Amino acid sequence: MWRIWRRVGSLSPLFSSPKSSILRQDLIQAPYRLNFLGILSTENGTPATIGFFSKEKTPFIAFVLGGPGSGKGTQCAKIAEAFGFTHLSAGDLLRKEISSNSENGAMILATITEGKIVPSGVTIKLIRREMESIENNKFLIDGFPRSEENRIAFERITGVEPNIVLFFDCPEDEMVKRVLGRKQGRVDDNIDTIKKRLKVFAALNLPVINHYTRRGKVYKINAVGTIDEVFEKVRQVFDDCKQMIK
């Protein structure tokens, strides 16, 4: 049985055509209880048990998508503080794995440097590990899924869809300027890699956004403006979804 959640409001539609009204339709959420074990897979496909998903309360999951430099991480930090979410950055988890000198680290580094997508099983394993270790039941998954293959793998492995999807829409020139100006010492913060990442984003991430748009789950955020100006748009989304967030 499916439960229908009425969305109180929405931000600007993802597309300008009349069909964009899909963003204002009812938000459909599967009431998975997640009280099963052994459904998550390691990167070699072997079933793995995850304690988190055996909890009684269904987690609230928000995917946070947008190109590199669109402001996802900055806004996630503010959402976490204002609304009590745990922020899981797929990019940060991958970079942490690189610095740990694990057997996957070299492969992840080479993949990111080429602007390519890290294998789904690797990223989901890292996300799973963090979720297992945290008592909170509200998660922002930042920068994942980055492709339809990522999305399908996440839903197949976990048995759930996100409750909502935030899409930070930002012009390419602005994203390049932000990434090159942040000077955080990331291995992927250089002009060649950023341009590769933007091409990959356009080719692979937009189909994910389109899929969830059809599901009525996408909130498009105009990411141009000051941090506080953008956050006011984000705040409206979470205020509108207050009844869904337990």
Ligand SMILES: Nc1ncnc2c1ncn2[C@@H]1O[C@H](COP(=O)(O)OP(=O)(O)OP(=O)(O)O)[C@@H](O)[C@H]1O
Second form
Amino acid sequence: MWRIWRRVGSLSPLFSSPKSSILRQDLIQAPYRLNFLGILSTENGTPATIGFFSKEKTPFIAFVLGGPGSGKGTQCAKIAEAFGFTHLSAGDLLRKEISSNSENGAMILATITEGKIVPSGVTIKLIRREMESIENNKFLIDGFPRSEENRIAFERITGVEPNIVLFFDCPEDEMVKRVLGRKQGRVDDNIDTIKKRLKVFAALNLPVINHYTRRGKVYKINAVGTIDEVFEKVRQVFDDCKQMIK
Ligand SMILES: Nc1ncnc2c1ncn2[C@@H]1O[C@H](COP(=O)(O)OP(=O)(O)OP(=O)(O)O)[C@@H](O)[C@H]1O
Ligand SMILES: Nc1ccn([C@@H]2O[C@H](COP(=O)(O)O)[C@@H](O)[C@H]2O)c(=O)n1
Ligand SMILES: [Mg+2]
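Now the other one: the form predicted in complex with the named molecule, given that the block above is the form predicted alone.
All chains and molecules follow, beginning with the one already shown.
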């Protein structure tokens, strides 16, 4: 069945009290307003988006998650080629921001070096910029959301959830081996940062995967095997989802 964007039914407690709703409403341009659930609506009450996606242009989104070195980027490149998706890697966008000497570059570099998570506003702005500038209706968002904070901010800003979530499930020792063998000169591809990233993955990213599992959106893929063997499992997921993808 055609499964399109689900609107997020409630805002966080921060925005749900009458007082803060009024403040937030003040930030919203006519002809939009917040309804009693905190959902952005047009004046006649039709749900609307905050300019991130129009109703006619709501793309198919797959979040691609998994621990460091589980093979997200490798598989995304193959999915993009085989199924016509645009691959957006949150980590790559952040690294590009460092090399472009942007105002946030130093903060992003320090955060990545420590294996920590960059504030959601920064990452979502980069993802948004790419999505708005690319004419495609199918996106793979690789390495995002990395935390519940990332997830909640994305859903609040866009008003939508992903259509599906791929989770590459890989044992830690295999992930460590792959990252140390990557040799792409990444500042975080060293044993100290990998250990920190594995802890951050377990503490912050697994709750996101659990959330979307409860929402029935997660396809868990055993990431052990050759790149082509793993891709065969991925291919089955996208073949099964063909009807949902425009
Ligand atoms: N199935 C596989 N078997 C062996 N090596 C693999 C496999 N998949 C990917 N690799 C290799 O492991 C390394 C990490 O893969 P990749 O960069 O795709 O992981 P990632 O999940 O994107 O990691 P990160 O979160 O750190 O960006 C790369 O050198 C890649 O070539
Ligand atoms: N949503 C995200 C994604 C990434 N980061 C930071 O970038 C590092 C590298 O990410 P990869 O996806 O390329 O592994 C990651 O360890 C984080 O420091 C982030 O903050 N938020
Ligand atoms: Mg990657």
